[in-house]
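Starting off, we have a lone chain in the form predicted alone, written out as structure tokens.
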Amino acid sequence: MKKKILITGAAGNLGGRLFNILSKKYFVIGTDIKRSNQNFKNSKFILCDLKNYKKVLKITKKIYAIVHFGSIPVEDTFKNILNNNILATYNVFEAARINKVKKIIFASSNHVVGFHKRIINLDEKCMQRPDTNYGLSKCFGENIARLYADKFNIKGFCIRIGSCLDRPTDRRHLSTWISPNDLAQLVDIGISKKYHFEIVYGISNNNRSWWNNKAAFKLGYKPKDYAENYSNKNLSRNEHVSKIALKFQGGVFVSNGFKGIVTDIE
């Protein structure tokens, strides 16, 4: 019998892609606040607002693993981030605890570490340094994943996603890009491999990466796609309007509204 997987955010860009790819291997239940037009074999779609705990509790019954991609994917007001990214994520983890879900694969973000400088190569053990309310909410997600792994034995797999697109479109993506197929490979590792708690980086095979992805490689991750293949394409340079954006790993997420003192940030 195929394992039953729940994907939150299944009507969104990344969640929708995973809904398609993972339904080839697992029985996938997709959920989102809006309806998805996708219909795949071995799949089912359920409308659900993750802020409604009772509904989340209902849809997580008899689920083996949750792939939690449901959130606001960009910067927003703290109130919106609080409700849609933090409260909703808590509901997912708490419902998983009640319903004895085995694993949660959490869509984290490179913006968890956005205030690290680009000259520093980071691994999974580096300090969190969020660059926005959005990045802060992903710090919460990583930390609740660790708590629920240690305290309740729900295995946690956090993917610090860089830039998931069909191909790089901006110069920054040569460092941060991950293809949809490589992302699906990482998610599948989170579902199928043995671990307690892991943080990995969501990147393809990128020579210019700022991240040491040894934790993912140890679990068998073998990225198929290579950002450098696109280095000669007509890539935009969105970050080049700001020296601040070019200095820090979070790029324009750092520079937008920045009022700090660069020399004070080690």
Ligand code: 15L
The other form holds:
Amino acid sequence: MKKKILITGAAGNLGGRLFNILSKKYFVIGTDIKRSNQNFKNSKFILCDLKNYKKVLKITKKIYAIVHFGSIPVEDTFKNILNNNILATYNVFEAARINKVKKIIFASSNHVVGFHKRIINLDEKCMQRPDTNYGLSKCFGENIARLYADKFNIKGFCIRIGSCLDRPTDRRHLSTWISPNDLAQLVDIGISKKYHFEIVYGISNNNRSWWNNKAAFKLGYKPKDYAENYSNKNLSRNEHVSKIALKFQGGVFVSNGFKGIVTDIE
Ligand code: NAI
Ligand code: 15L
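Mind sharing the form predicted in complex with the named molecule? What's above is the form predicted alone.
Let's see the whole complex now, leading with the same chain.
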């Protein structure tokens, strides 16, 4: 029998793509706060605001793994981030505990480590250095995943996604890009492989990457796509407006609203 998985954020860009790819292997239920334009034929879509714990409790019954992609995906007011990213994520983990869900695959972000400099190559053990309220909410997600793995044995797989698009469109993507198929491969590893708690980087096979993805390779990740295939003069240079953006891994997420002292930042 196919394993039953729940994808949050299924009406969104990545959740919708994952829904299509993973439905070939699993029985997938999609959920989102908004309706999807996609045709969820032969599968189920449930409207649910993740801020509503009782509803989350209801939709996580008899689920093997949750692929948690529903959130605000960019910087926003702390209030919005608190409700839609932090509280909503807490509800997902807590409902998973009550309903004995086995695994949670969490859509983390490179903005958890955005304040690291680009000259440093990071692995899964590096310090969290969020660059925004948004990045801070993803630190919370990784930490609750660690807590629920150690304390309640819900296996946690956090993917620090770089930039997931069909192809790189900006120079930064030569370092951060992941193709939708490579992302789906990583999510599938999170659903199907044996582990306790992992942090991996959501990147394709990019030779300008700032991240050492050994934790993902150990579990069998073999990225098929390569950002350099798309390197050309037409890529935008969105970060070139700011020296700060170019210095730190989070790019414009770091430079927007920056009032710090660069020389004081290690
Ligand atoms: P998206 O905005 O297209 O999808 C997010 C979905 O979450 C939306 O459909 C939205 O309605 C839903 N959502 C938001 N608040 C909700 C709530 N309270 N209850 C239920 N659903 C809610 O964004 P995208 O790009 O597909 O991102 C998906 C996930 O991947 C996000 O968690 C994002 O932080 C993460 N991510 C995405 C990256 C990318 O390159 N697109 C990079 C790094 C992380
Ligand atoms: C993210 O976390 C965002 O969700 C996405 O919209 C991109 O901005 C991405 O990071 C990135 O850093 O390119």
